[in-house]
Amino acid sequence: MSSIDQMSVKVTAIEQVAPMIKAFTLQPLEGQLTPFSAGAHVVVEMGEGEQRYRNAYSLMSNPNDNRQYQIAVRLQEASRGGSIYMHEQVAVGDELKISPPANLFAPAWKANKHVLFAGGVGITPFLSYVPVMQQREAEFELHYMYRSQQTGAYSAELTEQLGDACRCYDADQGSRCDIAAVMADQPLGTHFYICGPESLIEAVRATADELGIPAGAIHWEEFAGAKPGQPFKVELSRSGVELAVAADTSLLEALEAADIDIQHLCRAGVCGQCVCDVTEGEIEHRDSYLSDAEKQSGKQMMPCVSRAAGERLVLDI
């Protein structure tokens, strides 16, 4: 995605779902927004001047209608900007930018079955998935782990909508998930969907791996904003141009900054879409796309979570 791509969208609802989750409507300015698919999410741009926050989130909607987007922002504790900007700033009647809708994170339909794991505010991808699911006549169940004290929205409509098809764990009345007991009573071709914190995440591939379920059946995904790391400068070799990368930017956000536009689909080091050839200095590598011999080459970096592990990177940019 580049600037060039962004639409413009009015908020025309916003609803408190949960104590700590916010849903928000989005209806496009003029024409027609862009088709989408279960699963897909867009990048908000939120701010103003010349603090602006990019943050990616799915698509909850569904999928057959477009007359509307609409998504759900978490409130973080340890929130970059971006979730408190649209908790505290946002208004029903603001306009935003955001990108067309990519999907990183679509169903696969060659499954015998879906077995869905969300976690918190990780339930939004797949409230676009049931409708589909449903249409389809796809055999599949959804676990929904959250804490009602923080999250947790949607769980009664769901349960009502679905039946036994759900199953809602509620951490702050003492329920849990036993993910190797869901896990170990599926049928051959069934395939695993995770949503949630990385502590989730791991917890599912973990018990794939213990079960010999084969990695091709286990999708996730994960928002999680970069983290925060050592100062550093970055050369941009073929411009000459220097730029300091504070602890709290990510490189991506640097570049973004300098008006220098790099594609990217989802800032969460997955997609693979903002690799950039690094032509001198070491490399701190935080993302879920490079393979290891790639990362160990030390010759590419993704910009959105990586950083440099020492004071100064040069790009081939």
The other form holds:
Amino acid sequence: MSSIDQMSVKVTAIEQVAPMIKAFTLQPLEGQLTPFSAGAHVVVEMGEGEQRYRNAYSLMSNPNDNRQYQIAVRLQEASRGGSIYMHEQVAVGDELKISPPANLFAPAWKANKHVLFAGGVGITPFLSYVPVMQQREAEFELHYMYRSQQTGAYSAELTEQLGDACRCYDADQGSRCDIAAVMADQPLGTHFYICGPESLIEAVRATADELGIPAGAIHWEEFAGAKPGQPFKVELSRSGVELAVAADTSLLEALEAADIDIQHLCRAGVCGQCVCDVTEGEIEHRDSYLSDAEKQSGKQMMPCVSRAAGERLVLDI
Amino acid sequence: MQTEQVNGVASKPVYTPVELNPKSRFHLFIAEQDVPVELQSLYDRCQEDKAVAAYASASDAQLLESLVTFPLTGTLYLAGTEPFLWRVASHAREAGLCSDQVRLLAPISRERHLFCCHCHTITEGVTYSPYACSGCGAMLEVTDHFSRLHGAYFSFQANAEDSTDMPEKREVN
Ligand code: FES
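Switch over from the form predicted on its own to the form predicted in complex with its partner chain, please.
After this comes the whole thing, all chains and molecules, with the earlier chain placed first.
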């Protein structure tokens, strides 16, 4: 069960675009898909029963194309299954369920200039930015960091298409992006966008802070999703239900497996949709939505990423 | 820096004490008329690259001109009446400054600009409610709904059901 209407789509093509990345083309079983805005993502539901996963993926196709969506999935060996499932189990012709597109990473269109930093598969939201920025004649530059032996999808196409506006840095060739040099001396009204591993997001934010670039000009998207932790028990005070949350399952997933409907958009601790009231137990907050004061009060948590700090939690559900 | 009021009407700006932004490489101080002491003392304490300007009745063109060379790493500090603060802040936003790059000192007077929802005229120097609209003459109820774009408060015909029966005059602040 999901609180927002899901759509059924069929996988019509799968392409190995880099050693670790597969791209999936999705078409609706009937009718048309909705157009989306640059930077939007969908939550893909795959598998069944015990082996059911929901992961958020950026849409990387042209936002104006309502015949198909494309997503790219990087194989995460240490992942809790979703990306492995997409890589190993999903075949052309299979059906998947997706949420309607939602956008937590739209460009700041009032910016005078856009500087995009992509790390590995983090290129995907920017692939939807590019056609719209070109159409709007917005000034932008793309800095794309990857390892050609793992994640360098689309670098050739982008270089060809964008020329100087695209700079590629292949770590496997010893090429590194000098983030400070890119960020220094940008004109007033420049906005910076980061999609990639946490280390890249941190590096760009720290550089901005160092240079005195306003925090409001820095935007990032991190779809790290839930990370495993200690197993714990959760009691739902209104229904009296008690559930066990395994080490590699998120609390949100455990609730969903018990058919408890929780709103969600990002499944990454960013959007605030999944907030739950907590009546007992220590929380290990891992989200970036609640304020420090809210985290300290211990009364609310984001079950998509956060967990119990102890052995047991009681939720007011 | 402004924060929204948690209780009551949300859109009336709250002005908290202004500090220098220690991260900034350039600081521009703009006062509407005379440079007030608070702004002067910020300016004096500032060690970095800085500039100060007082714009007695500055035109929009002059204000924009002062922002053309403004760097991405700069902070703008404003002092003056509330409509002035927000007028410059609006230009700053147009020029590409982020809201965290613009710091507003508490307005030097409690006079408001009032936006009439009937004729769209802005009436200046308002300190009490109801207040006669300088455009259509309606007696306007002054609200705390503030437009950051127009630097003015929203207002509407007081006691519209019976406009001969005016509510008692009250001071606004
Ligand atoms: S789903 Fe977005 S914060 Fe949990």
